[in-house]
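For reference, the chain that follows is the form predicted on its own, supplied as structure tokens.
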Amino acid sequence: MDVSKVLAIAISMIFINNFILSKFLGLCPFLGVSKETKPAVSMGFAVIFVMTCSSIITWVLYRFVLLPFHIEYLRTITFILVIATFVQLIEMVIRKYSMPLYRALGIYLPLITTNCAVLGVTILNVDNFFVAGKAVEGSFFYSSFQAFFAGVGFLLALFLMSGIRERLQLLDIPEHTKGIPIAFVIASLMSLAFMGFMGFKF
């Protein structure tokens, strides 16, 4: 396993190809949960867990079930079922051990099931680390790292957004821009800032 490649994956998934601010996936929980920092960070850690575990299971299923039986066309529905299973697991655990957090996350916790970012990272892993129906060397570890750091990028975006929105509550802004309108403006500016990591293209 190449350490420099792992570092490149980490920088890419957190900053350059951030799923929220560069690929615009997972915007629903990003806008819905980012009003306060605590639920935003909790959602971020839940997404990291789901992304990492889902990527591990989907890699195994794709490598040892879908490819040998030539049913790769079922990858999307298979990946969605894996993601839904982990989301239900997290929901049950949070509901059992932290009811206030469960109420704070509300409808956005089940929405991880349909979170495009979680599904996107599993498909990206397959596209990046399988060539001609075969896994590249170290693909299992690279897929796991890519999913983990994609989740870290998701958490970073949520944390930054929640911090900005909490500060905005203390400011006097026009009434018609409060809530979702100002959130879209902030998200756009954050996206422009993160796109600076890609460098200039002429």
Contents of the next structure:
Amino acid sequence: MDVSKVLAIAISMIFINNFILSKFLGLCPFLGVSKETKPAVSMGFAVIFVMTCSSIITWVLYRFVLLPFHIEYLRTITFILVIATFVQLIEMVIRKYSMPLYRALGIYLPLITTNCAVLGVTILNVDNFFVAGKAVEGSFFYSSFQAFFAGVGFLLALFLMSGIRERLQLLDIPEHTKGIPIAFVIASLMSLAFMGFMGFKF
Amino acid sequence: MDILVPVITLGLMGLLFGVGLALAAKKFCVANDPRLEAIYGKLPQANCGACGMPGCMGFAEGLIEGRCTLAHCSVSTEDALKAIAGILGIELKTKIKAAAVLHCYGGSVRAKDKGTYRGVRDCVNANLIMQGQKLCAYGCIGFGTCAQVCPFNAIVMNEEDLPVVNEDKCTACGKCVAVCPKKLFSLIPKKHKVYVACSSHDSGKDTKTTCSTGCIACRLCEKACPFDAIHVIDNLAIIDYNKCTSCKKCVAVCPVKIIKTRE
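Please move on to the form predicted together with the partner chain, as the form predicted on its own is already shown.
Next comes the full complex, and the chain you just saw is listed first.
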């Protein structure tokens, strides 16, 4: 494990390859849950948690089940299965042991099940950290970190968007752009700003 | 034969997850009170919060745990409350239905502005800047924040920028009472028909300069009332609803026509 590589992964996932603003994954919650800051941040933390855990599980599954049987091409459907099952399980456990947390996360957990950003990060992990059917050195840790920081990037984008949209409520903007249309405009401007991290390529 | 490996692996995985989830569902199951769903089904499900609980589901839980009484819900109809009382096995006490009234009749026509307001068209915001754009410090600002917060669409703004309460739709949830920055709404039992449509505590002379339809504290209503139910206190006529019989004598004598009848 290399600290500088972890740092590189962090910066890449949070800014340069931000899942929402550069890779355009997980756009539904980005527009759906970004009206207020508080639920947006709760959603962000829930996503971090689910992403990290499911990437750990999928890594193990990929390494010890899919690779030995040479059925890598089934990874998408397998990962969806894993993520859906995992989220269901988490929901049950939280409901049993922490009702307040269940109430706070209640709506967002099922939403995450169908969030393509979670699937995206698991697929990205196996793309990046498996070379020619073999796990690269430290692959497990790198992929966990990558998933974690992808979640942090998700949280950052959601937090910024919700802050802007809260202020938008008070602005006098044309009637027909209120609500979702202006949110799309803001999202594209933010995306342009995040493209700047990548540097311009022509 | 190549097809067998993926089919078996994936099938096993699915089976494993399925059985795992089923076992987990058993182990982590949370027992729900069957009455909860039944009561929730009878509640209006508007989640207005008038009962002081977080939404109708919270109110249903409160009812079962004995933290709330049925009287806390001002929204449900009599029949629904009876049905809930039946589920809970308690007796329902009849309560008085109330509706909101607006204690102002200024609006854009009769109440003068002190200047042009160009900010956010929201009463709470407008009130932060020199108490709104109306010359009368007590009167309705007229941006309809009450109409926006009403969960039952019982308040509509008329062409004079005054909110009009639809008494049939009003459930006395009290959202407008809470949101109005000028505190112009009050909940009055529906059987009382008379109310004072002014809140100005300015002297009669000052009120005249700001609004053509403000209480000038002339005390004619006080003299006309046979039941001693209306009094001018601090330059404003106030009705004591414990004594008022809705005889409407005060309505007839008021020179500025601010004692109104509803319906």
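Computed from a predicted structure; not experimentally measured. In this text, rigid core is short for the largest set of C-alphas that superpose within 1.5 Å between two forms. Positions refer to the first chain, counted from 1.
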Could you tell me whether the Cα atom of residue 123 shifts by at least 2 Å between these two forms after core superposition?
no
Align both forms on the core first, then report whether residue 89 has a C-alpha shift of 2 Å or more between these two forms.
yes
